[in-house]
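Listed next as structure tokens is one chain, alone, in the form predicted alone.
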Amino acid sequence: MAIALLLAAGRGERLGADRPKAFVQLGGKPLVQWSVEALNALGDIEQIVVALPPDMPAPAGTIGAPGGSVRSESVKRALAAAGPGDPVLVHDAARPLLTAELVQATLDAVSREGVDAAIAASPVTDTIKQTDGEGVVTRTLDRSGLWAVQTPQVFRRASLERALDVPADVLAAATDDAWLVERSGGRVTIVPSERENLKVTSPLDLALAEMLLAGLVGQRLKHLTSF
């Protein structure tokens, strides 16, 4: 059975809130609660471990673990606190619009032969330019093969444990855990996702998430009342 690691230790300074970001209210619930509920909607998730900031309680039905000073350190600590289980799903609590369907798609993808990790991502739609150290454009990248990485990211447990077994400076350099798996020679595959699976970083993101969430809840209620 799979286990899930939910990263909720960030302070969220850019959000300007009076509490850690994962505990800011969205639609009447803390951000982290939306992801907990999406993960609990699947019977394939046996356990949820939440990497937490100091003095914050774990959501009901989850196990708390102290978060680290950097992202991958939080993953490493949460994995150490988890019981047996494979594969391992890692998700940012700052992405509250997670759906059970996306979770299932990433779990299905990592079960394929030869795959070490499966990561949610959306196709890049903007033109991307590379610059030198002085801001001068050196080339325009072909966006047809570019993807904006999201979470969830799902790993074969042995691959993730091997990838995390690196010095602290390497963990600090990792912006996502899939990079660590790539670095150790693992094979990572993309699971197409929607841009609506956004990460809440700023007040504008939070307002957008409120609007998107209102639409999703309305659609679900309409579906339920149509029977």
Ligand code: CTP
The other form holds:
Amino acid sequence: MAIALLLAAGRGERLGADRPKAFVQLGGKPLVQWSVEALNALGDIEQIVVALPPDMPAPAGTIGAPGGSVRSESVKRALAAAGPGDPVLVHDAARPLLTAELVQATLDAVSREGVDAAIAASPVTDTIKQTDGEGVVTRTLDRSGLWAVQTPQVFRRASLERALDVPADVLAAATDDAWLVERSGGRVTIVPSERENLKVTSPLDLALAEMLLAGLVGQRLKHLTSF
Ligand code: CTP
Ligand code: MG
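Write the structure block of the form predicted together with the named molecule for the protein whose form predicted alone appears above.
First the chain shown before, then all remaining chains and molecules of the complex.
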């Protein structure tokens, strides 16, 4: 059965709250609690291990593990604290709008033949340009093949363990775990996801998440279209 690693050990410096980001209140509960509930909604996740900042408690029904100094180190520590279980779902507590449907879709995708990892991502909507050191544009990328990567990311356990078995400087360079699987020769597939599965980084993101959770955005759109 599947297990989940929930990453909540970051400090949340860009959010700038009075506590670590995963424990900031959102819609009446700590940010991390929304993901715990989405992961539990399916009944397919046997165990949730939460990578925690110092002195913070594990959410009810989960197992706590001390986080590391960088994100992938937190993944490694949470995996070491986990019981048996395969595949392994990795999710950032900073994405509280996780849905059970997306959890299901990523679990389904990794169960396909020859797939080492299945990762949620949404198509890039902005035009992306590359520049030289002076800020002069050197290239405009073809947007059609570009994806903005999110979590959840689900891995076959052996692939993730192999990918994480690298020196500390490589772990520190990883902004997502799928990259570690790619560089160890693994096959990573995309599971299309909505942009609503946003990452809370700044106060603006927190306000947006609050509105989406309250259904305010939907209501307001309805109001606007009724004119
Ligand atoms: N994370 C973690 N361990 C770390 C760093 C980050 O578990 N050493 C987690 C965060 O808790 C978050 C996710 O990884 O859920 C994505 O990281 P990010 O959005 O950068 O969160 P923070 O590191 O908390 O924020 P900041 O970079 O602004 O300090
Ligand atoms: Mg960070």
